[in-house]
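This document starts with one chain, in the form predicted alone, laid out as structure tokens.
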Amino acid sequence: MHDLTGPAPALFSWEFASDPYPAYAWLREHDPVHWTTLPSGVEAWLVTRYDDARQALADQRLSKNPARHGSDKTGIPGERRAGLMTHLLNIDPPDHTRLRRLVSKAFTPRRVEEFAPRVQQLTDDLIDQFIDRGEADLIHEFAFPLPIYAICDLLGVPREDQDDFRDWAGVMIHHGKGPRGGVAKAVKKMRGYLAELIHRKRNDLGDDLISGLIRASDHGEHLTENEAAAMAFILLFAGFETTVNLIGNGTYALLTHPEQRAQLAADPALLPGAVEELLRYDGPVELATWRFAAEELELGGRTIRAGDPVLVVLAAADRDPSRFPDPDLLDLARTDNQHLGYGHGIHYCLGAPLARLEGRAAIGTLLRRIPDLRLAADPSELRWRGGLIMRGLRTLPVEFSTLR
């Protein structure tokens, strides 16, 4: 249990990057709608209970679009300048509820579900790479590139170039060490190689994710090319660092939990329980996504003024005990596990069933294939990345034996 007690934690030191939970469990309980400022120096409103939680993710108050801020820092780096700012998680209706509608005409369950098969084979190809070392970093190894080549995959980027996306979302999520303005460069790159695909393949269509972006029509509506580009990008980036730590978090999760990665082990029927419960004790997103205030409204018992920014802490409200018991208890076998991991509303994660799909084959194959997998570094020694949207391990050093 955490100590309500005391005074309030501070929030955003590398204390709290290692584990926010405290810090979060003493907000619930003392100031569920807090004011702070942010290490960036915005100041924004932190909503931490479920319902709270759940409420602001559905209320169509809080834009999602930053033009009503107009703080460079409250977005992606870069994608201002690349005319990037289309995308799904940038609009509110009727904008977004034309290209989502759009989108999903291109991005459905089926599709994922026939990628299955695909993202199989590139589990054990990576695994392949490292399992007769008997140790692996299974960030960079594993994590790390299996969403990316997925989604390369997924969208119809060819075999050739997927090493530059991999080395572009390596400076994104600060794997690369690139000079200062290195993620605004990158995300400038692939801005620009996605705009030159979409044109080469509005000529060669295939049955690929973009190539069905571009066949999707709707009331005589096309997406133009500049939203094509702002959508695949959103897809790439919000689609593999998401999947980045749901596999890394999830696989620390189970080897610092040996009895539940037992009961996992021996009733593969668990797991696609299990991925939720991971989702829900340690996810990948730890604050939604930036929400501004279009009026004055009520939240948690605050005013929230007009314009005022709005987070709302997904990791904070998956582990509130008025909606989880023993919230702070991983239970893969949790039942009822209504969970806010992928969002509420019309902002639903749209990939969710892909993420569902790569944290499944991911998981699972490392438990089948590895079954003596062991962390090689005391958890004190791992670093999580600073960052303030997603929660996420720098490296994740293993140890296993190398007789099959």
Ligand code: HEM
Second form
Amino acid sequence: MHDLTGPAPALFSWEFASDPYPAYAWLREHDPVHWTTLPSGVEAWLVTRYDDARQALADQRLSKNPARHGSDKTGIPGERRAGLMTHLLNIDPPDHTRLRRLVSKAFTPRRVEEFAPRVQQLTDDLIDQFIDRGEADLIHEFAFPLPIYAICDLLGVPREDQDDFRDWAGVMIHHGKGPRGGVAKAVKKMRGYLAELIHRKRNDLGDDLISGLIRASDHGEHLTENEAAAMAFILLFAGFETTVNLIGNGTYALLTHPEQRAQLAADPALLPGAVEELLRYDGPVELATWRFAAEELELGGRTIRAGDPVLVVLAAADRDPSRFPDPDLLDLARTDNQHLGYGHGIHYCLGAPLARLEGRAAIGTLLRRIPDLRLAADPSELRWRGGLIMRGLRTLPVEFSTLR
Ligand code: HEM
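Alternate state requested, the form predicted in complex with the named molecule (shown: the form predicted alone):
Following is the full complex, with the preceding chain placed first.
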């Protein structure tokens, strides 16, 4: 149980980054829709209770497109909102409805299902590379490469170009060797590459997702090359660091809850439910992406003014005791687990079936192939990446026996 009687906790401090849950518990109890100043200096509402969060995620008066009502308070420069940034998470209906319908025709559950053997092979190949060494950093060597190669394969990026993507993606989340200021450069290179790839595929359609997008757009609904590039970019961008963190945070939670882990190892049928519980307990997306009040509205008893930025704190909602009994307990056998880790409403995660596939393959295979996997650092030594939206570890050092 958290101490809810003390003064308001400091948000966005170093301690907060490693364990934000006590602060969120305090907010849920005392100021559930909380006006705050973010580290960037931008002011925004934080929504922390489950019911308010679900309501906000489904409320179309909360727009995703700041340009629509001329109130961009995020501090994100205007030029980044053009080009690749005009994607699903930054637009409202009717554009959103059209683009989402189009991508859903290409990114079908069947396509994901057919992809399962490839994900399993990628998982095994990555484990093969460190299993004889007795130690590894599971973020850099496992959680990070798996989703980037998986999404590249799915999109139809040729294998010989995939290491470039790995490098650009690495720079984008500061894992790579590139300089910190290289993010804009990496995005630019990715944009150039995607535009060229889409152009090439128009004349040589294959069985991949980009070809599927082009085909879907040729059947009536229009998709410009810029929209196609933005779509490929958001699939990469939304599907990459999130999955890194599902594997990283999930494995970390299992390594620090040995009884739960033993229960899962003894009963692999628990795996699908276990991955959902890991998403609820310490999910990759701490705060949902920016929303802006298109008009004045009430939320959790507070008045949100037109133009105000609203951030729904998924991590706080998913530990709300009024929705989840014993919310701070990791219970891999939990039932009635309708968490908000993939969002809710029209922006509900498009890649959830792929994320589930990757999460189950990665975590299930790791536990099966390395039954004595142990954390090789004290939890207090581990560092969490300090972004606003995502929650994830910088490194996850592990050790294990090489005798098997
Ligand atoms: C465990 C991994 C993942 C988690 C936790 C996750 C979580 C989320 C969340 C919370 C949202 C909604 C954000 C909001 O409303 O502000 C979202 C949207 C989205 N996700 Fe995921 N995601 C994951 C993996 C993926 C993957 C693998 C892909 C694709 C390859 C993907 C593609 C998308 C897209 C395109 C959207 C925007 C949908 C829209 O606006 O209509 N995600 N995701």
